[in-house]
Amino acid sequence: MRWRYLKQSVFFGLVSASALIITLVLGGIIFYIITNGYSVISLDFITKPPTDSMTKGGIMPAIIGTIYLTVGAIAIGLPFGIASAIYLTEYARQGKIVRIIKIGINCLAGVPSVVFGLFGLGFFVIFLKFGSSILAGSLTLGFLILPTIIGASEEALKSVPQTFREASLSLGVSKWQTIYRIVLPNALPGILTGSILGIGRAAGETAPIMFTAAAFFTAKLPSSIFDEVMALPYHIYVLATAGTNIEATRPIQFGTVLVLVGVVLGIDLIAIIIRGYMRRKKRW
């Protein structure tokens, strides 16, 4: 008995130990971040752009075309990606070819972020004539984070009780309608979780936005889908990288990084506020 206690101490031991190394790493990244990019924020540097071939002013073109990139990859992975969650769920009939998808879908979720900027550099930049664009490049990143919420989306739909579904059947209410009205928005919450898991990724990917929708440098801002972008991802690997005095341009790097940190945390509280209402709805 005495041995089973002390193996239970030994186990939570490491799984709080492991916690606390995950902690303290993520808030050393995260002050590592802020102590060398703080003193470049100012008001100047998120409103005006860049200048001096990227060594001074700021960085408001790439902001926004990074919200642009990733609100068009949510609008159009989240609709998809739910569609298909629906039907795997719900109308597929479980066999042989629904464990092949599935496991296509895995699969695609394990692809290097760069196969998917090649992609979309072949199909929609090339095949289609969308060019280097805002288009092409939500497009890629709508694939891209795909698999997150399918497989988000799965799991949510699977925790709504069946009992909800054949209640509603036993009424004469039709299987579209059970999920539209009873179905999808008891599984919203869960759906918006992986949601979250995608903008995270779609805001921080540098390859797909690399070969797709990035600009190496352009100060005004775009007026239509088929316009190219600067984005911060790419405006931080160029800053790190293609510069004749990268030193000198530590501090914008570092800076980038905290405003492009900054937008997902901000996009992310958006999504986590919709989520927290949505589950304040539920009844179970």
Partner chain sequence: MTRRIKEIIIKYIFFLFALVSVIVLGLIVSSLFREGLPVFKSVSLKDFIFGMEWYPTYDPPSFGIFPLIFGSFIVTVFATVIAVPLGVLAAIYISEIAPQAIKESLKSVIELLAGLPSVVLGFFGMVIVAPWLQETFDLPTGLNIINASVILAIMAIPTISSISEDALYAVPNEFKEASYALGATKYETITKIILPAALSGISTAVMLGMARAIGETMVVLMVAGGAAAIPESIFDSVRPMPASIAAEMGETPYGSPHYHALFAIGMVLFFLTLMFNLIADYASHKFRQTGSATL
Second form
Amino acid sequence: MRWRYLKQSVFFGLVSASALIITLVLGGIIFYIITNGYSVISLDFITKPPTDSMTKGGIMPAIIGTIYLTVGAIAIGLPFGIASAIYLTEYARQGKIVRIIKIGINCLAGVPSVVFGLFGLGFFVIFLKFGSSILAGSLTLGFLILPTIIGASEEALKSVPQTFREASLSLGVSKWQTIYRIVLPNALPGILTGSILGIGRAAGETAPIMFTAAAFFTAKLPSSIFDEVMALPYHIYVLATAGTNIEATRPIQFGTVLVLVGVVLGIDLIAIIIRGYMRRKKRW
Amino acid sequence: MTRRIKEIIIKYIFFLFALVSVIVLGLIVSSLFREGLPVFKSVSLKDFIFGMEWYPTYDPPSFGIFPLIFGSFIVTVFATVIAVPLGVLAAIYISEIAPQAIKESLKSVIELLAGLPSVVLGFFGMVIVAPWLQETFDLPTGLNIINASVILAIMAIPTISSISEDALYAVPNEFKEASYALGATKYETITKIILPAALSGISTAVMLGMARAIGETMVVLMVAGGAAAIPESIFDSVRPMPASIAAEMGETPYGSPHYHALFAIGMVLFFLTLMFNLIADYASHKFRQTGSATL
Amino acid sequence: MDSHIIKLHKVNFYYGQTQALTDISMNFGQNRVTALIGPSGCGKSTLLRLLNRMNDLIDGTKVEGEILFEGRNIYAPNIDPVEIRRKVGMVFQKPNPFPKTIYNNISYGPKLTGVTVADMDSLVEQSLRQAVLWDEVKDILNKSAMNLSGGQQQRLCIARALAMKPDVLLMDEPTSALDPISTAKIEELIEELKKDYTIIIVTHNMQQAARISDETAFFYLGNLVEYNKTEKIFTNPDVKQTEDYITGRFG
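What would you give as the form predicted together with its partner chain, now that the form predicted alone is on the page?
Following is the full complex, with the preceding chain placed first.
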């Protein structure tokens, strides 16, 4: 009998230790980034462009570039994603075509980010002649986050009680109006919070924008969607691996990492908090 | 009648939107083929896959990607070995043992870990793990297999953990109650009842975690060291496929055999991850737990 | 004058391979209350949902035979189910108000179906009065319907259906989720509504069927076993099975 409980204690110890290790890894990484990066952060760092071959100055163009690319990715991913999910949850009947679509979405979700980069390069940059640009980068990122947004939207749409749809349809309200007036408004908060996690991903990805949008250095801000931009993740990569003086720019690297992590995890954290609040508030 | 036609048109508009994912997937495949296939004018498929020498910029160049495939393979295997126990055990902790408050925060921790941009983890591996490895083991470089595997494991843990947790959560409560009613301890219930019942979901989780690791770019680009040779120890550098693509594409003239070769590596990578994803999909259907009967 | 508003002729209904209704032929009288009774799974709810084409929402169903509503076959290919549902209202087992205000719950249907309503306020008031809810909610019309009690919610759902001015009201066990006092209120309401509407109600509760209905149909395993005046069914049924069911020997 004691042996049984001893085994159990050892097992529980291992299991708790795993959870602890994961927490410590996250905590350690964030702690390390904050302690090394915070001294660099200043208003100038965020609002000024780099100077002296990127060994001094701020990272403003990279922040702006990341905002442009992320907004562009949302503009592509959100409408396509929500519309796909509406088809799958509200209209589609089980059958071959739906199966193909679902497999397609799963496969798309599994495509490595660097392959998305190649696709963006081969299709948007070269074939459609967009060049390395905000447009090409946004499209690539938008399709990268599409499966995430479809998944989040499907889940949110499914959580709207079937009885709401039945009540509306039984009044002689058409299907589209039922979706538009009843289903979507009730699913929208869930769709948005779920999608935010995808948006965080778009802001932090590097490989898809390396060949499609990101510039090593541009002094001026983009004037059209056909311009290249700097971006935070790529800026980190460039400074850490190919900068003119890698050791001397360490503080800037840490500062940039801190800004990027702050933005991405900030976005994620907001989504997680809103979601928790909504779950508690939900009344059906 | 007009309203019915309008409704039908709306339905088909949404259908077209739903097709976008499939169309994009098709465009990805066709772009890879269009830009990748021309490399086989310079090298045979067999020499490309099994060739031991990757010297794309030499004259004449040599496009053997076996060392790159091997590099991807080795870091993925090691990352899996590290990530699976941690991820699955953490999932068990969350779904079976943790008190409610800890459960919720731990789920958030894992979600945030998943949200860390890969370039940040790569950076962390470069500036923290690499110097530490180099000093501790007295190595020529800390950018090597073990470093890349550890960082990749950190990336794969959230995938493995969250999908495993869903699988554990889906095990019907009656199973657990039946087990406790027979006098089994919590440990026995978890290992003999819950884990076997959730096995299909956990294998899916492992496959998807591996797919994530093999396709990950920035980490292997920054911390794997970049040597395109078959390694002799876990402290050697490697050059996994995504790293090669990302590192070389920038310096490759458009339309050159090297350029096409990088797209061809993309094809290999695409089909490899596709395979992992399909196996994961198969696993989740094949061993699906038949749920509790309803009256 | 034909006083039957809905007529079923040899109706068969299938969920995939499973036949849920077999050869149902029956007529529903105008301004009558008809109760559909029978054990769980006998097909009574399925039949109810056929009458406003709500079963269309389920994949893989098939209907055979004819269902005539005001002389038109509602399953004919040129019929728009949306049109049918405007004339055949429905109240569900569980109260299902929209998460909107009380006022907007009522005005939702008329607004979206393009009915030109001269005075929405008075339509809302009229519908709520018909459902005997007006006095309880007249001061809180802009509050969320989710704050009402279960019984109030169900009467709101009835008012919501009435606002569309349907000819027929289908009720799918409307009181099964309610307490006895609320149930009594709804039963009184049904008595009142039958002056203007044809009501078809599915119920598990045999006393309820006996109290409120004019005709009663007893279903068993997808078959219509007996259909007659309620009084007759509950005092002297023709079929042994019906008697066994209503005396509680099975079901």
